[in-house]
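There is one chain below, alone, in structure tokens, taken in the form predicted on its own.
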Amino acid sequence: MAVIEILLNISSSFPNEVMEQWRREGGKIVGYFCSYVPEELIHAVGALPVRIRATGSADTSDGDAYLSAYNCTFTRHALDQILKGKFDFLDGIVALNSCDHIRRLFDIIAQKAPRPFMQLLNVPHTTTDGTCQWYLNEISRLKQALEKHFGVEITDEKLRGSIRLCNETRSLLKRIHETRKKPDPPLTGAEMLGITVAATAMPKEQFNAMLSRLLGELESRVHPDKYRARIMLVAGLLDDPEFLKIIEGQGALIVAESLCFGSRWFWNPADESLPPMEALADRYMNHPPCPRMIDGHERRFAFIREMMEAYSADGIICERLKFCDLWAGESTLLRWTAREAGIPLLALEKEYTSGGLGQLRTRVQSFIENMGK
């Protein structure tokens, strides 16, 4: 089986067969909710860090008992899975005040279905020298809590090894991503998202070896379908490659993205020349920001413009989860900024699970045609 097929299979379920094998061999798994959680600390304690998803959830009947209809459906699906025992394989959960929905979700989990290790980070909403120190204090508290719970000292040597490993993952993902600059990219946007989702749900050592093989396979691979427009996709918590397949089925090709499960997560490495904890604080507070960072819109748009130019994108599709307060504001700002810059933009709103596909197809087709494509 080709490497890309293996990775896409791994990303299609949560938990997956690799995580189950890790558990059978006695390994611990710690789930986390946001890309501002430093997975290097979890790896350095000997546990497997995995980004929590609600992939495969069919309803929110249990979750709706504790979260209102005005909470985003990701939190309701995730809580439903947790309350039904489908996340009992997790030995711990780490979250932060990424948004009010996740904050409330963590509180309910802690009361109704706690895992053995529970930790909440208080991450600042701006990036300054003072807030970087604040974040350093918070992740130092996480480090101490992990050491105490798992009975393992996180030495500087161990942490440097985890940083090197995660930096290798980021470097490989960036190299894969950059193959999409070609006129005939070897990957679709849906395939790229599946690859990055797999990176959040398996041991980095195994993933890096597979990605090195994939780079070789991509040298002779070309995108088999014709496309009419090259698209930059901008979104928050989007982990469903099927949604991207719907967009790409209308004649678009997603050649670049700014996603929590995409380039914003892996784009910049940690500085290995710094003391390890300082390197983590610097890296996570300065990677391409999401809308929870209230001073970051100009940086976010600069990142999008730079990406569009490098990947020859014709327009932007911005997706947000229904009732997501942060992305409601950001998508409005992005529409205004894109209009001033003369960049075509389509704003889409959806639930966590795909629905309203007919309307989605029509809107994407109309967007492509309006761009003259």
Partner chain sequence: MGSKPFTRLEEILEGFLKPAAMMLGADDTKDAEQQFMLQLLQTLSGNLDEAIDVARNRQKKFVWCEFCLTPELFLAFDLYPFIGEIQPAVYSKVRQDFIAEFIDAAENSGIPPEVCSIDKVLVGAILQDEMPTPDLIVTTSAPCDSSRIGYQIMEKLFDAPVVRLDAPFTNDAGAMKYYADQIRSLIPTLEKLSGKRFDVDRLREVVEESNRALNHIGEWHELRRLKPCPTPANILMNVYLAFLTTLGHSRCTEFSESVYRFARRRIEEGFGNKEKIRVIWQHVPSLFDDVVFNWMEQEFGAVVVDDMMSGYCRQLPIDTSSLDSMLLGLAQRGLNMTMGRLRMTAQTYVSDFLKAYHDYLGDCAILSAHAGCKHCWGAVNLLREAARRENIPLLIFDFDFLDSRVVSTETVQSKIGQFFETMGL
Given for the second form:
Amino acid sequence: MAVIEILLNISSSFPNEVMEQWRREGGKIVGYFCSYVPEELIHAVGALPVRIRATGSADTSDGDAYLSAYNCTFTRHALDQILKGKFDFLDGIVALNSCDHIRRLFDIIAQKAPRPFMQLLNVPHTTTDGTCQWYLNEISRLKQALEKHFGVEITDEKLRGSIRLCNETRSLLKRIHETRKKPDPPLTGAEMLGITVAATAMPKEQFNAMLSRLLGELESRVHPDKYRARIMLVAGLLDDPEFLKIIEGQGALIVAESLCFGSRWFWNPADESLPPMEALADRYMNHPPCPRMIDGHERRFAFIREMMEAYSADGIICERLKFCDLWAGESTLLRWTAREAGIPLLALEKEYTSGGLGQLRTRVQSFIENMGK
Amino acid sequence: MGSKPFTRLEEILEGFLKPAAMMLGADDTKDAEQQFMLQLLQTLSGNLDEAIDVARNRQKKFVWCEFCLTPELFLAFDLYPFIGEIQPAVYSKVRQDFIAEFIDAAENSGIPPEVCSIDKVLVGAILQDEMPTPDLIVTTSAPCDSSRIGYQIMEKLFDAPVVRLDAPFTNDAGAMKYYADQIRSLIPTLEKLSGKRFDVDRLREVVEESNRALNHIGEWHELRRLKPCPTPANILMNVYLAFLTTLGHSRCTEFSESVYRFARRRIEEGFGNKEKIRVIWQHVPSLFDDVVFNWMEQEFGAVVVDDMMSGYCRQLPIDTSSLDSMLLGLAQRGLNMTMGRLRMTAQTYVSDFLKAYHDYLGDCAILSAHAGCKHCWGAVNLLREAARRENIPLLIFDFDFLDSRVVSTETVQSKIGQFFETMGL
Amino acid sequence: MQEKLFAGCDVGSTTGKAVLIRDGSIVGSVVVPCLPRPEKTAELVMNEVVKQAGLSSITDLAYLVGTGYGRMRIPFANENISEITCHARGASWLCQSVKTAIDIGGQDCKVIGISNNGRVREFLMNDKCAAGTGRFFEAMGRVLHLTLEEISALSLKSASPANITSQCSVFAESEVVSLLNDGVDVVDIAAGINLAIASRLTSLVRKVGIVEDVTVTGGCAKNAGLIKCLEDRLKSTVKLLPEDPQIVGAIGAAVLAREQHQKLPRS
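Same protein, different state: after the form predicted on its own, show the form predicted together with its partner chain.
What follows is the whole complex; the chain from before opens it.
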């Protein structure tokens, strides 16, 4: 099987075969909820860090006993899975004040279905020297808690190793992402998302080896489908390649993205010349920001602009989950900013599990037509 | 932005508050309640008068402060602190048509409907040229997603200088010190804006003034624990709105004292009581209508003896011995006297509720879940379970506390009536 | 001497129901579709039931309790009592072991926790939103060109129910149209609809707490496909009541009419 297919298969379920294998061999798994969690620390205690998804969930009836129709469907599906015991393979959960929904999700899990290791990080909403110092203290607290719980000391040497490994993942993902600059990108956006999702759900050592092979394979790969427009995709939590397939099925090839399960997560490396904990604090507080960062709109838009230029994107599709306030506001701001800059933009909203696909196809198709493509 | 801001606020002031105060003032046979209502109207009028005057004439710099900042530090520089989140309540109470105008303007500009109506009203009011462009915006990262993104939108619309403070979600000493340090970092900015050197003694005077006001409010709350409760529920939110905007101002202290005196006078007069049911109101009650409270008292003898926002006002006085102690106190007060407290865990939300229920000798509880409040919606069912464990009859209903188009007063009344009837209260 | 007749009249949003009881048993019951005005519906359904029992006039009744949305508008009722209290009492009277009643009405659904003496322990209503109500099924039926009975029967035959994710009935309707256009089998769509509603009801029940026995009242209780989905989701058997589930509220009202009458001072 081609590497790409193996990776897409890994991303298509949660848990997946690789995680189950890891468990069978006695490995520990710690799940986390947000791109502001430093995975390196989890890796350094020998556990497998995986980003929690509710892929495959078709029901929220148990979750809705605690969350409500006013909460976002990702948290409702995730809670449902946890209450149904589907995430019992997790040895721990690390979350933070990403958003109000995740905050309450964590509160409910902690009270109703805690995993053995539970940590909630208090992550700042601005990036200044003072807040970076605070974040450093927070992740030091996480480090100590992990050491105590798993009985493993995180030495500087180990942590440097974990940072090197994660940096390698980042650099490989960035190189893969960059192949899409070509006029005939070898990858679709759906495939790229599948690859990054796989990176959050398997050992990095294995992933990096596969990605090096994939880079070789991509040199000779030309994507067969014709496209009508090159699209920059901007979204919060979006982990479903099937949704991207539908967009791309209308001729809108996604050549670049700013996604939480994508470039915002892997774009910048940690500085290996700094003391390792400082390197982590610096790296995570300065990665391309999410709308939770109240001083981040200009940085977010600059990131999108640069990306669009580098990847010759024709327009933006911005997607958000219903009831997500942060992305509700961000998509509005983005729409205004894009209008000022003369960039075509289509704003979409969806539930966590895809639905209403007919309408989606129509909207994407007419968006491309309106761009004159 | 328009040259003449607050035209609608002026309509509320001149067309409603002042005439109502005039009418009450002309009546020589005022009972304790009417006397108090007069003071309330005069205080609210005073607050609005000042807001409009400063916004238009700028004899002072106009600083737009997010809800979780208390006014004291700004007053110490003789700046005008304008607490943004209080204003929607003022519009909502008097003119629902303004609320509809603002919310529609925000939604038409692309803001999705599920965002909290507080932020939709503020954004809409800016779009409709009602709001003055401030000389400075100071915001915090409390209390919620809606305000975190709402301020990013407002900043863009205003194009004014902005300072953003980061509020951690715990109340421990480390968190408070971290937040107090950020408040401290405001000082040079405020010095520059006001052209005045920071004077710690002036801050001390202002904080002592606000301590006095909160002390009166605290004493009033103690009296509300009496059976029967001495003051009607319709004043609860009014008191909150009137004093929060001007804490540290002598007008606020005088008003707070009058609240306490009103309760005392009612007790001394042996006011006729019909109290049968003591209700604890969780979350924010309707801001567009006090009728529900009066109706509950008349129809069922059901008196709201405590509500969540009033509960948040039970704050200890700030230690004024040093600048450090004052900044810590302001940090603590700002984040806990308002919706900022919702930044904490769901367990805190539940335990605050249970404490109020027991301290205020409740017989049942009503939780009005504001459609836009995701914090609340993530915690209501843990609260429901806690209420069940303690055999507390509990009604939960959803509505929008600013916008009567979402759920009307009649619907709210029918739900409450059905609850009292069905639970045999 | 024969006991007097007691009546319950339940004027809902889509149907009017009337029940007569005497000596602890039901002696008459009628269901009619609603007329535009609740007082007219009440008059119609009461005249019918009185006729059924062989009485000449409503005035021959000892005591009448009105309930349902239109309860304030029943001119000849001695008293009106909320439909929550009535459903709890009706379900408990029919089957004492019932501790949780799920009432799926025309425009709302309620979950009622019932204490040992048939009183309401806790209740929860889902209104404003059509999902989980008779209206929702009507809307889906329109799109699928099926009756409620057909949706029920077809859904039981599905091996792979369609996934309907929208919470809102308006969006769910467009999802169903999408599914039809994608060529999904009507059988699977019908099952998907029942599953979506069962899932929504389950979360409501969990909020009040699942205390057995659980029963379902209201017109939609006749949807066997829905009941089956609900049983799967709740991991609990739904206790079927020995009477038409649609008249449970009216039965409760009649039972309460008898109780209220006994409280009256004897003349």
